[in-house]
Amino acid sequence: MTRKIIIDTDPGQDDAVAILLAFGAARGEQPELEILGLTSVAGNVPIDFTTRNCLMLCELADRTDVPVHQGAEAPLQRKLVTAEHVHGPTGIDGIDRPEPTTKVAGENAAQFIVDTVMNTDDVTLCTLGPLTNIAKALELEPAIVGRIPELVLMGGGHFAGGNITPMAEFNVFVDPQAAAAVFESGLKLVMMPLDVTHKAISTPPRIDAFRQLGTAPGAAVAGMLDFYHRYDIERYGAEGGPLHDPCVVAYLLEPELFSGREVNVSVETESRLCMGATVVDWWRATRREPNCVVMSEVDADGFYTLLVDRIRRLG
């Protein structure tokens, strides 16, 4: 069955190599996702840019029918903090495209999803940056938590910690206003933490295999690791640099690749040291109910096979 679903992102080299697995993941005779829309949302980059970088990403992937709708340009009560030391000024510094010319859709994210979701059947919801947009949507519909079967999220950590502060990663940190609004909405929520993700790590190995692909898709997306993993390497010393976004899309392709626990998960909002820390309960230790299933172990080797084969599709 052909799984509709919302894409919510602030592409991000890995936003974009996720967003090229979904347009891959939607080519055949039997497409596995069929994708409504993409909605920017201010994070790694200003808000220009995450829009620019996803009508790029259409446009690169023939599929300039799907709509892109401009989302919120600042967190919800704090000033947006960016990335352009991990992603360089445009966001998905290492691609060589011409700018996009097609243009954004008339409808602000957060209205394209609470119409979309209270309009459609079952439409799950991928969130790839921080959750202003979501945030946003249930505030103006709180109705769409009852139609929405799951939200698949990139954010937080556990035992991995933070990324942008000891405690907080970088989605969550950037809105935590947002992200508890969600955590505590009562949606069906999947988180892939960094935890996961710095398990699923780029290697020269694995980047050369999307070179090999010989399109147009592939070497942009090895164009862009190779450019992005050059802050993670150094910064932790491996041989590559964690993949984090396309963990969400390859959870809805092949969820058997994923292992983890469904937990409370709370957002700290108020800590100077720990503001946008992810408080997951792992141990039952607070007996306050499940609210997500956060994942922890990924295969690794069939993560990066499923990216690769999807990819390809795009020809």
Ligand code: BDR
The other form holds:
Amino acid sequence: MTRKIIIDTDPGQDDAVAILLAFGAARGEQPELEILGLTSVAGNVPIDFTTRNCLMLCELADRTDVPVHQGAEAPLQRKLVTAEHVHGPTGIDGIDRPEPTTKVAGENAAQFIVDTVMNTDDVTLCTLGPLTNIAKALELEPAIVGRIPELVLMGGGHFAGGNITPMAEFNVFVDPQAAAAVFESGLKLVMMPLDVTHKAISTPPRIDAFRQLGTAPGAAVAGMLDFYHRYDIERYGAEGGPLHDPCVVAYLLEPELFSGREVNVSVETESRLCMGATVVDWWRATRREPNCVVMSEVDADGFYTLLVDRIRRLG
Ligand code: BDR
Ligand code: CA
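May I ask for the structure of the form predicted together with beta-D-ribofuranose (BDR) now, the form predicted alone having been displayed?
What follows is the whole complex; the chain from before opens it.
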């Protein structure tokens, strides 16, 4: 079955790999995915760069037919926090590509999400950045909740804690009010937290496997990951960087690579020290109803095998 998706994203090298994985899975006689659009959001870098990066990735994958809709330039209530210290000033430093010539299809991502979901059955949402666009879409049309089979998100941390503060993961921290709206919405949620993504490390041999594809997308992935993993190696003393966002798309393709638990997740929106923390009720300490499947484990070798295989399909 071909699954219809919208990818909401703030590229980001790891977002870029997730998008290329999705484009690879959309190739062939029996595509696994149909990508209805990319929606950009401010996060890792400001909106002009995340939109430009979406357009560049569509050109790299030879998929300029996929519309890119620009989204929110700032979180719902807070000042934008960015992560150039991780991703470089463009967000996808390490890629060697010309500036895109394709233009955006629209500048209201939330409206695009609403229109697409209300007019097309079974659209899965994949979110790789702050949840601002999704919260705005929920505000515009609450009935989208009943029409979306699943929203798979990269965000939050559980036992792993945070990466932008001791308690908060970047995507949730940037727009905690939006994240809280999504977790309280009734949407069917699957969450890929730092606990999972820090088990999917881009070691040098894994990066080499992309380079050895001998293709433009393979070289782009290897170049971006060479840049991206420097920060994490220094910070965490790991063999490479955690490949966060591709876990979302990999889950759609091979869910058995992941395991977790259906639990309640609430988002802290008021505390000074814990702003943006995802409070995961793993041991059922409260009576709060489960609202999310929180993943905790990944088969990292299987995950990288899947990535290389689908990115190979891009030629
Ligand atoms: C998340 O934040 C961003 O830096 C990455 O692209 C990923 O979506 C990880 O915390
Ligand atoms: Ca991201």
